[in-house]
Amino acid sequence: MQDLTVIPASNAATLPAAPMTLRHWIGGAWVDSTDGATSERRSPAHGVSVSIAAKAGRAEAEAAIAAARAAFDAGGWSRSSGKDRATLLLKVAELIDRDRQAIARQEVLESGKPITQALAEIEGGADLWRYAAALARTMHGDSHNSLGPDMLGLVLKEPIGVVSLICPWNFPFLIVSQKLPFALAAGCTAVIKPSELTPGTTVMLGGLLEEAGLPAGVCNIVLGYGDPVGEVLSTDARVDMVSFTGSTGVGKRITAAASATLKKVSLELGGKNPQVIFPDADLDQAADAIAFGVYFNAGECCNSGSRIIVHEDVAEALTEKVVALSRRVPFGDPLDPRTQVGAIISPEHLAKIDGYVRGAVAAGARVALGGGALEVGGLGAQFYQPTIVTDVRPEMPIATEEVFGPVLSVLTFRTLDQAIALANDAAYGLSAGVWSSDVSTCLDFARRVQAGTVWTNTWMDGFAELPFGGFKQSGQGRELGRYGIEEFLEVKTVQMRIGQTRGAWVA
């Protein structure tokens, strides 16, 4: 294993005696599928059954949409005060904090991510609910009193209506918390479809919403697969908006499906995110951030720093530092608090990751570290070694396509213009980073790179106050910040004649 740091199965970790039973939440009621269909999720790290979920068909998806539509049109939530919405969102945040350990444990069991990371994500999710509560109290329209003595113009902001929230498997609780509280703060009603691989924590969130007193039908949860559930949520005319996080390919299909009804579509899609390292950078800090950026969540992260573009003068030194750090990153049992990188979500995805590495080697690249499945004692081989691939050319798929695994591609440059050209040489534009002690270099790069987020001398810091989203094929629209609630609002102009009536048009 090339002297890697591997954490074997922990004897102290207690696996569940029985899988969690998960049902749909529709119109305020917990229900099974009408045909009794279910799907099982087995832990990618431990191999045991961890959840049995009701598996929806078109009937359940349509029932959930009908419940959300009825709740929105009734107006109890959509026309409620910002104060009332904020009060409920704050209550949900408190309940998330209360159940943080249980939610994080279920996320670990279903996704394979480390427990320490899951705990941090649940804490971050609660913070998003609190931030959205603040937006519910402070959102407002505009008034225009400069239109003349007898006119007043108003710009109202109103909830867009029923929204479909389709969420992925890599950050199931955090990403639903990037969408749902903002939609609720705006006054929308919602239907959520979590990934069929990680439905548990979304169902747990539904239980907290019910406990907090969210009115029936305002939020609904439908468990199942993209076909047919995602298709119904994207095409039904009663849905006013679709918010999707996932792969670019699926995002394109959702956009096409939604086009028939011209509903709004917000997409947070893939990334092939570069970090550009100049010769005057602090290489030790850069190397640590690079290791974090590529191994965080086993690289199954749209913000993964999966390619570095390093100046030729320091490329060898930096690569050596990253290799040395990579050997020390603890891979293994996600229930062990020492572990920093857990299991890959599925055998099929592991094979896809390995295919990119093998393809690069066949095309002339060199593996400096890793390059295969990682056997973990007592757990098996659904893990992938920390992998660093050098001698990568810009045209290789590993340099331009989203690997979504713990695999780092290393490219080199000579000039600033060349570095920016390489950074922009991908269909994606989610995030980018620059490492230099010269603020002018950092600012020049930040203004010229095509990315929705740019980090300078850091990587993957995140704040609820700052918007998140991508350029190009990384998506459209923004989450978080005040933009996160604007996505779920319609703008309405009201023109009021308040003085004398205008002169007659017809004499």
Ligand code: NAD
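Here the structure is a predicted model, which is why all the values come from computation and not from measurement. Rigid core (definition): largest C-alpha set, two forms, superposition within 1.5 Å. Numbering follows the first chain given and starts at 1. First, how it differs from the form predicted in complex with ligand NAD.
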Given for the second form:
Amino acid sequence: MQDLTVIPASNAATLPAAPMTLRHWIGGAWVDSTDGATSERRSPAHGVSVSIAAKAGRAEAEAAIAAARAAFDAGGWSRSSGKDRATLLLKVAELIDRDRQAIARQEVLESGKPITQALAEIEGGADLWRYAAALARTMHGDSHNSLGPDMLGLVLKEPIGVVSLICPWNFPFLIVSQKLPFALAAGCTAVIKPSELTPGTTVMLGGLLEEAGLPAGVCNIVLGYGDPVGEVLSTDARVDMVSFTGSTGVGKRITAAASATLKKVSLELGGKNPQVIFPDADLDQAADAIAFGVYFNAGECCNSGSRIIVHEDVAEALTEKVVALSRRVPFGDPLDPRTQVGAIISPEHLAKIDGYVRGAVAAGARVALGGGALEVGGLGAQFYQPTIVTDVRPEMPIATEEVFGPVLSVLTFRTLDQAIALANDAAYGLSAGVWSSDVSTCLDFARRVQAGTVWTNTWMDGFAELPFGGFKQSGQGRELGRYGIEEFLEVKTVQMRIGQTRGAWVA
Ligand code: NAD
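Can you swap the form predicted on its own for the form predicted in complex with ligand NAD?
All chains and molecules follow, beginning with the one already shown.
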């Protein structure tokens, strides 16, 4: 270990005495699977059992879809007023705030992320419920009053119907809150499948929806795996839309599965996000943002800034600064409020991260810091050291594929055109960043880079008001902002003749 800042196990006594029991929420009832199947989640950091979840088969997934379909078609929610929907969403936001400590703790125990970050995620989630409530009351269509004296055109926005919301493990509460309140604001009904690794906080959210008075069947939660639950949610003809966040590979499978019924698919997928640093940038600020970008959520983040493209003249100076900061990033026990980097989600994923680093070294890259798993005092070895890999060539897998760990790759450039070509040389197009004190350089980059979000002289800020989503193989559709609700709306055109002025077609 190379002078890293490690936070050992803080207080084993605060670990849960028993795992949380989690059930499906179908048609307003909390139920086990009919065959009694369950799956256990152990804390990636502490190794103890933290939840036992019912594990659904096809029957539970189909029952949840039936409940959502019946609730939608009955119209109680789908035809309710924006005011009533907003009132409920605001109540949910209040309840999330009330329970945020408990929700954050369960998020830490299942995901391994640091407690301060989990808390911020839950608070950010509550903010999304408030924002969606505002959209529920302000969403509207159009009217066309200039189609001629006897014609009026209306463009109505209607809820798309029953939506399947399939979520990943890396930001379980935030991501379900990027989807569900917007779907509900639109008047849709939903079936949610959280990741099998992190089901707890979605079930806790279900409890809050029930407490807030959401009618039975409007939201349903099915716990289980991609096979069969995700597959049923993507293929069943009673589902009108699938909103998926996860890996690009599974996103492609869902798109193919959904094609048989031509349901709408919106996808938030992976990224290999470049940050380009010009010589006139404030290198201290850039170095700090680079450390944040790559170590936030242990790099298990679609927006991870894992690909640094730095001008040759400042590459050495910048790398030294990032290495120095990386030694100071506290990682270890995620229940300790000092910790900024927690555990890796699973041993298999840790091995995958390490494989990218070893592969790069074998291909001629150099490890400037870290480069391996680490046993943290009093905890297991499911931690990966903050790692910086230099002398990376653009064609190496570490430079082109999503590593999803605390691993930074450093590439260099000489000209702006070269930097943009390198930035765009990826199958992904989720986010990108540029660091320069020249606003023209920043704007030129922002306009030419292929990415759904561009940060200039900053990294990974996010706002409910601003849409988020990917170009290329990072996805299709957008979440947040006005688009967040538009995704869940159908458009209907109504053409109205005023008076009996229509000329006869048949002479
Ligand atoms: P994953 O694709 O393995 O799983 C995501 C969800 O899909 C899980 O609930 C899983 O059970 C389910 N699933 C698996 N196979 C399925 C199938 N055949 N049909 C339907 N559902 C299926 O992703 P993950 O490992 O949980 O999450 C990490 C990935 O998510 C990364 O690639 C990351 O970049 C991406 N991500 C993207 C965003 C974004 O907004 N763009 C945000 C967070 C995470």
